[in-house]
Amino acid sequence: MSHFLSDEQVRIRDVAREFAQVEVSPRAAEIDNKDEFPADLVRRAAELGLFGLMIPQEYGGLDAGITTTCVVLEEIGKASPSLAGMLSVQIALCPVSMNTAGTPEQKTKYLVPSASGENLMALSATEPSGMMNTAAHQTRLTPDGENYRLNGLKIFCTQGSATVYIVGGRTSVDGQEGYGAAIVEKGMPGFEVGKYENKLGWRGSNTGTLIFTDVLIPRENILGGILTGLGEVSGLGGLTGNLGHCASALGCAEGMLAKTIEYAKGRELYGQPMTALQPITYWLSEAWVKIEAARSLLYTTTRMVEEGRIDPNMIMACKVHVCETAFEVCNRLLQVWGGHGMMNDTGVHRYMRDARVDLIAEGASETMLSGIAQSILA
């Protein structure tokens, strides 16, 4: 893929690659087994400047663009799809949402420390009724003088150890119902982080429940208009966030393929090298083909975004195809490992489990297909 990357993009990719191979990879299986948030690796990612990839230079970032960001997340995903998934929220989703909908004051207050790693950000929209079913959401932003009060419950928020949260809630102004977003800071009275879930994949990312009880939200902490819809709240960040998840899923499939090739080369079966068995070689080559096709779709789309040709259908197609492909590849390659693939000691079944999460994170495949259907059938 380096044939279309600039020298600067190659440099950033190589920084991410070394970080992933030298620092993340030796810890990846442990993070999965213990389900502990790797705070030191997250700090290290910030020290390397990765938090600022999508933040404008005027706010301390690199303004490197979504292609570079996806290249970085792909490299980290090869070692730990879980860490890449969590970082995608911090790097590709939240800062872009803040930059798109935020005021200059909000950007200065929140993006500058996010670029340096002082802030870890999270976006929380999902409720028991689902993420996109906003009409059934119970979390509400209600006026309190010149300010607002936030009450409700959010679930499945992938937050790491976030200090700043973008939280969606139903609103109303003069009888007109809408949806808004509040910037909630850790430590605000009435804001409580509930239990973390014990998950199938993305372990170590601290996904859990947020509880809001009469949290006072200053007027200046409303992101966008008070009647802004959920799509407008996340804005371009929702689109780039999906592309970030695609990149981590792509890296997940690549990491599984690399480990499986290494395993197959060193294993004998039925008195001959495993790589001499036709089903095995077909599975490996088929995985390679599918990964390359998924990569082509992803980076064609990221370059379209950077050229200003933002096509939501293409982004939704990426979310479906790349993530479905990653799970299909990881699931098939796990078969090559036989019983060894089921054992925690090899540390490979985490790739299949992490890939499965990407089929749901930031919008399930069916939600994406529904969006595409509405467009092409209109």
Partner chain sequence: MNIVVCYKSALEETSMLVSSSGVDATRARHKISDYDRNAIAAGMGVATETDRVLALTFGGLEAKKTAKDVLSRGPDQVYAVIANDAASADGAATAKVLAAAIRSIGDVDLVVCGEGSSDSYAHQVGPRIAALLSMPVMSELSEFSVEGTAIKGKRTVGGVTEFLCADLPAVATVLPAAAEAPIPGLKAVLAAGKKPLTEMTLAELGLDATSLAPKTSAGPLTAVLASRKRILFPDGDASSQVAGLVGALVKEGVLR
Given for the second form:
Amino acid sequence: MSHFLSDEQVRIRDVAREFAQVEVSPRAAEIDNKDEFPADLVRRAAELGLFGLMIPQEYGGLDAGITTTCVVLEEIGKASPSLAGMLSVQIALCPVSMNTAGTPEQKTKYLVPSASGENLMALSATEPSGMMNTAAHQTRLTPDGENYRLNGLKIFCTQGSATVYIVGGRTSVDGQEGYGAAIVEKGMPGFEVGKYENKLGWRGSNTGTLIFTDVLIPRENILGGILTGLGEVSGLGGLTGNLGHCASALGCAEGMLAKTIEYAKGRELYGQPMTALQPITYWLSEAWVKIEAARSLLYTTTRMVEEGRIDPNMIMACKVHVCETAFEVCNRLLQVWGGHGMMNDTGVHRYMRDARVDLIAEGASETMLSGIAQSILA
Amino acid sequence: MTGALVVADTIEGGRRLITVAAGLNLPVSAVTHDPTVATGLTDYVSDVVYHLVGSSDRLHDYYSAFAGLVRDRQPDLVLIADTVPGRELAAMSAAQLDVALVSGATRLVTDGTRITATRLVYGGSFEREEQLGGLTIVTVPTELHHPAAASATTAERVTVEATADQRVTVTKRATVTRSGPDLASALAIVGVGLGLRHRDDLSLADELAGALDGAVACTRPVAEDRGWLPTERYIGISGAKITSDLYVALGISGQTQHTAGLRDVKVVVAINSDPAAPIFAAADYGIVGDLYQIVPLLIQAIEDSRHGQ
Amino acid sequence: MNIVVCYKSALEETSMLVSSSGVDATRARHKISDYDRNAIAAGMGVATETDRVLALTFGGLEAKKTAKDVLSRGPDQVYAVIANDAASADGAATAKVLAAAIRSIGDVDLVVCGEGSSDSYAHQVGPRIAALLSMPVMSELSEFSVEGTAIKGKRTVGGVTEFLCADLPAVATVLPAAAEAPIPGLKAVLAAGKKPLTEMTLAELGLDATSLAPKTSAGPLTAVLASRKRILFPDGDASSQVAGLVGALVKEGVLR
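Since the structure above is the form predicted on its own, I would like to see how the form predicted together with the partner chain looks, so please show that one next.
All chains and molecules follow, beginning with the one already shown.
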């Protein structure tokens, strides 16, 4: 949580906290173990109104802002970083992309059912040639009369069990190359979702390959400008989506620390409680310090975004620092658990594995560092 | 009157409360609505046994008459069993008398002038002492005390005509079938928690209890939410408090609300797959492991040990 | 029908710090007492469209903070009797205050309370209120419903399940089993901000602080620490763990 929350934000945080502790926590290890999409918990999150956090009220949302959104995802991340990661796409990324680039008709058609939970959304840009390597991307939107045809392949789409996909496709108008975006709905002829990947972390989140074979995209499903669509959907949405992931990573680290403290308190080594051994206590307090530093960076950034001071460098800094911190903390703390930490039944190494995914997903740390370098060296 | 007034639903319950009063060096009188109990208690009480006679067979319906009796006789202390009807009777008469009510007292001591009660608060995480000032009603978990021996003299038996408040009627009663030895007399008890996956797995607990010649109990959610065992079988701050020699907790996380019922157990054993479960801090011996693997081995090992192998 | 649900703001036991010098509750947070959340849900459960559910509490200033949480669970309004010494009030005082408030609200058909508060857990306020208001009481119910002008309840007493019936107005105290307390959705949380909170003072109710002073004097809280051996058999081979356990139990003399 941010250290500066209004009473209302505290109550929203408490809803997320109770959901995480009472309903998510008992299932978290199983979701990771069985790698099964927790449709029931995703539905519960929708029932509690969480899907509408970043959606304007006129489209059935709560318009609660990115700070509140991050507070919610952080709470869920403490119990299941994997679920929080999936929900981040649904809550902090796609609705903002749609709200930024969409027409009022598109927003009514897609944001309203998203707020209520009828639609699950995903955004897909990554191709086998690499997410940022856009010049090499093959997926293309070609004109077909008034409409378009989408052909190509996207990989590693988080939330491959979505019903509505925002998909990037290369475009060209009068010889000028661009990158547009299309709204693809599950069931559209020619659109298939390939097998789900078996992953190191974020298990339970269906990461799939999207295959487009001559999919007819009606004109009204083009999102944003035909040459600029992807840029528009990845703009603000990309930033808020990243912050959502940082929040779930922060929660991940906090969840691991809380569990490790409980474990250390209850365990004896060489005739003393583990907490009497100084090196152990230092690992725990160092983790605490690192988490607080990451928290401050994240919530300073969310506050800046809410005040309209959007500095991509700050968001990129969050993605690098908060996520790297989360992995470092989870990895270090796993050592406290000794042999137990290695056992699948203990159910605790999932925190480290989930945190590891954040170093790559939605922009690798190196991508962020590259972006910051370009900016500060300009 | 100076002394304690004990409320008895059964002879044995009454005898256990008499022990508490005797521990405070207070002469004792008793009150009951059951004629057999009234007659029976005259052998254990030093002063008077009051028999309330009226139209109801439920003792707590007589709260008003009981309050009147207390007002009349002015005891220093009133002791009532910490049960559902006991608590109702205690609270309603306390309100009519405008006196304090200390419920669930785990300890009552005196320094000659003042009585101090100890009770658990915050779900069993903390306890606190309360010094009683003047006439106080106290409810006591009777299972923590032994029934008093017969007194040297036989008490006087006094009949009191009493009006019952019968605005609450019992339309039906259904006895829940008791399975196995009761918790109060069992020397060994096996407790099951939410870690037990299926209802049929209770047979595993039954087998272990059988090997130990003991009874099966559980945590509150297993009885109240799952309905796998009758509610009188759950151990905890709001349930049974056990005094067995041995308690084996299977798949129980160890919340304070449950462990509050284990304080007088001689040896507590915990088996749980979660090494961070709080039960291990409340146990003498613990095995971190899968109960489905451990319990069958344990049953075998106990039987082998019996046969001197 | 007017339904009053009584609730208490209790300290979160997890936020109380235990050290060698005792228990420090100065930075502890308040929450709605656990079983009262179920009581609120139970009250909401028997309310029809035309009924009003009014939440009532007696507390210090913290009572205002938890009011919004209560309102997000369904009640139409919160009445809070605020007094500085509320934290030290015992069951007798609390019941007097709540009974006076219920009289002041007027026209109350049903009073619902939890079985006990999460802090003191004395099981007494509900039945005390009934005695003070001359209402019948059904306590520690695992199920209850309102049928016309009667209330029906179910509870287990010493291994016997009782089915009870009484005419309204009446008091019911309920176990958590009587109603699950659902997590309020965000819409309800935001709507709570617009529902009224009415404050009352002891003076308005014709009560003064001295008449509410506790009759017992309570000592400080002490942590309950189980003084057990905490011996864990080394992990690994289940057979040797079990052998170790049986050996220890034989030594303890609890295995015959």
